[in-house]
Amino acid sequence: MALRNALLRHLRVPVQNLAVRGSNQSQIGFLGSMRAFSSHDDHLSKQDVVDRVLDVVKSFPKVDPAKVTPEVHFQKDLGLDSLDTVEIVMAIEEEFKLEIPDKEADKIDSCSLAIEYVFNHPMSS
């Protein structure tokens, strides 16, 4: 218990109280001690996520590009295979630098939930 004691103290930051031009400290209340963190606030909008997936599924090399719509199904409407579809959503984590768990991408069948996936995810980008 000491040594974590003695750690804490080394690590921790003293918050200083912030004082605000023309009021007195006891208006400023809890604000006088905030801390600001920074936000990863550069997601994408939902249509800069469905352009670019739709350009991942038109540029693969046995789809049509005239067939793809956001709520195309990969096997269904564009006729390809389950190693097809695992390629696609290869190129997919590509494009977004993601890495997709192998259980969420075998439910990834269609550009709808290629979508939804990838705007839900938060390290998208």
Second form
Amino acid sequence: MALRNALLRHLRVPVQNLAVRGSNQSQIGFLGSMRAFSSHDDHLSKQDVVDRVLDVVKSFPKVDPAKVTPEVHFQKDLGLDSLDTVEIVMAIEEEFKLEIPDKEADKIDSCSLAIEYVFNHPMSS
Amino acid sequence: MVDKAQVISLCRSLLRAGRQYPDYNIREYAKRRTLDGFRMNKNLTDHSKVEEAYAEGKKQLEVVERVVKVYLAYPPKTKNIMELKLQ
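Right, and the form predicted in complex with its partner chain of this protein, after the form predicted on its own?
Every component of the complex follows; first up is the chain already shown.
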């Protein structure tokens, strides 16, 4: 799988040469080229997930951005309460376009758990 | 007996229901109002008041779910400027 990805990265055709498939033109400059016939197997990278989760937590008004690390605990380290935790988890859901069931969402009480959940979820984007 | 888990669950249901509004302003208001409402009553100790607040929340949840259906039938034709990403 990793070999295939590495190989495909070298064989990538610039999108400008392909016929337009109705793909989102504005994203092309940022992502390089989008492979036309590949299945959805390029999952988010761990670093990408970490960065985005931390951004979500840092942009929360009650949080001091300087304290936010990938291991920080919402209630113990950041001084948030359970309602703030609910709000943060909802913001993470929106960022990664996920639906986290209540049972799982109740368990997420720190950045590390959030990162782990998002990274392991097949539908994150 | 309304316990903390039920309150959190109600908060989440309200937030999720409010997210479905196609109109940006109402969507933001729903989120703001639920969080403010729950925070305001966060420190209630009197159990009858807690039950009262919980019942009020449940009623509002029904309202939101009903009204979302109406709004989805007539979605706005353009995106609100606040929803556009900065270029």
